[in-house]
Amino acid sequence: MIDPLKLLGYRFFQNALIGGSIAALVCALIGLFIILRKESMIGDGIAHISFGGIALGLFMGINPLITALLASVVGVLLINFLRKRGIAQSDSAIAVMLSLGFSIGLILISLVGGFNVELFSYLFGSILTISQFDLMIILGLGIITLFLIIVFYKELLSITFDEEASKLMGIPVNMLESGLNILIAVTIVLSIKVVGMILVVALLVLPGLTALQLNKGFRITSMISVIVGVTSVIIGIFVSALFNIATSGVIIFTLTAFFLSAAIYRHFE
């Protein structure tokens, strides 16, 4: 078996730990707002939209994370447009953009010769292959997202728990909702290399769901959510490196184990 301490000396392993921890931290915080607003499906929709962006990046020969970010932001803005104009309800708008993004991705992938190893790393995650440039993107987006969450913390909390009262208080609800959805898009792109496009919703939702089982205040719940998310990613990275198994699978399995443990604890409390 590989010595775990020796792994810490490798740059690729350091990149994985740093990038994965940042992604898990941001996912845990943003995911809590998604759960409380009962909008978990928007995460799945944006993840599928990002597939079109990933395919575009591979087609054009540029970093797929950049094009995935652009596609995700455009997609979430179009979802908001469809909802606000009454063209489609929330779930229908998500379904329309999800289908469009995925179909564009399939067309572009077929043009570049079909599925390959690189594409599968974005579909299912490949955290141990995070490059220095990928890490810079993840770090930059993570810092911006955390900064905005801190700055607009009270407003985001207000529109999450009582949207109508927020409007009466003069809080720009529509603008903040659009901003939150853009942050969700950014967060999903942050996490694509960690667990992949297909499993990213689990990294968004499971830490928050686990923390909510303990019935604590919002601040403590946020802290528990972050601890669960980051710990699961670190465990996943070490276990996958030591036993040569899929990192994303171990991360989600660990998150699920935390969630089930918390649910059982709540049931018998």
Contents of the next structure:
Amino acid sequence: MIDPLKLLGYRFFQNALIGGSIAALVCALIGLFIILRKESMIGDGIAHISFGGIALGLFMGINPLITALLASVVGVLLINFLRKRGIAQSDSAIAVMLSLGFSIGLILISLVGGFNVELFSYLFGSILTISQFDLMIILGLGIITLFLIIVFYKELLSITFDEEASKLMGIPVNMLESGLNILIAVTIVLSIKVVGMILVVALLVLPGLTALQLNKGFRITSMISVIVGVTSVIIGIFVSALFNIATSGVIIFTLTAFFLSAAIYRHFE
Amino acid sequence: MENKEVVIDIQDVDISRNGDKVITSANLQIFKGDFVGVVGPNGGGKTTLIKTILGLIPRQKGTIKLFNHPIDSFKDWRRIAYVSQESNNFDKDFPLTVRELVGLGRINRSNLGKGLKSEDWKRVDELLKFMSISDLANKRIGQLSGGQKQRVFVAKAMVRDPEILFLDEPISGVDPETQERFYMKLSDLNTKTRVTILDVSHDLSAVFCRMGRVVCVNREVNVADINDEEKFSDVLKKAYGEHFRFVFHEHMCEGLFEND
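What's the form predicted in complex with the partner chain like, now that we've got the form predicted alone?
What follows is the entire complex, opening with the chain shown before.
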């Protein structure tokens, strides 16, 4: 077996730990808002829309994270448009955009000769193989997202708890809601390399869901959510490197173990 | 006549919902420091009237002014606080402590994107104390009883130091003793801070014993001073029907006042 301490000396491993931790941190914070707003479906929807973007990047020879980001943000704005105009309700609007994004992805993939190793790395994640450029994208997007969540955390919490009361407090509810949805899109894209688009919703939802089992206030719940998310990613990266197994699988398995432990604790508390 | 400052001015307002007229030709003036009970039968339009005053529901006709400023361009929401009928219907698992929730009440246009300051938290703690809920500060809001929740939401509204407080049936479903304590606190607030209070209520004796004026809403809007018994009975009849009788007797308010 490889010496775990020796692993820390490798650049690829350091990149994985930094990129993975940033993604987990942002996912854990923004995921809490997604759960409390009862909008987990939007995470899954955007992840599928990003598939169209990834395929476009592979088709055009551009870094797929960039095209995935564009597709996800456009997808979120279109979902908002469909909702606000009353053309489709929330879940239907997500379903429409999810299918559209995924179908565009399938068409483009078939045009470039079908599924290949690189595409699989976006579908199922490949944090141990991220490039320096991918790491810069994850770090840049992660720091911006983290900054905005921290700056507007009390307003986001207020609109999540009571939208009508927030409007009457002078909070720009519509602008913040659109902003939050764009941040969700950005967060999903920066997490694709960590766990892949298929499992990204788990990285978003499971840390917050675990923290919520412990019945604490918002500050402590956010901290527990972050600790659970980041710890799971670090465990996942180490275990997968040591035993040569899929990183995303170990990360989500660890997150699920944390969640089940917390749920059992709550049950017997 | 005493020259009182008008804080809410409603002139000739019509409100329709889904094509049906809910309120016709409403005229109403509320003065600074008023403690007003808004009463009327279910479906009479009380909540609709309050939400229209706050600009949450559009009107078809007439003008509404808050602090002499048209509601359509009103921006000074720091002066207003509102506890809605639905406040209580939050997710019981929502991870907020009482202190965190009341702290959210300090958000206004001038501190968007900025953290709450130590003076904000000081005001939060003062309000928790005033509403006798300091011991609940670190409790999760989902663990509170009905009466405790309502005091927390009033604290969240009052922590804004508003000039007008709108309450929409804040104590429905709460036992009579808790209701009594709640109204004592409201009277206290009104007296000490001169905050104008509009309280939508079904409890006519609380309105009669605690408040200064009554607004009766049943498609039309009528106002009376509580001291004017004849007018008070008259507007109640207009809202509840000709056969409605509100019986006054000397001891009616004793229970409500005994702890003052």
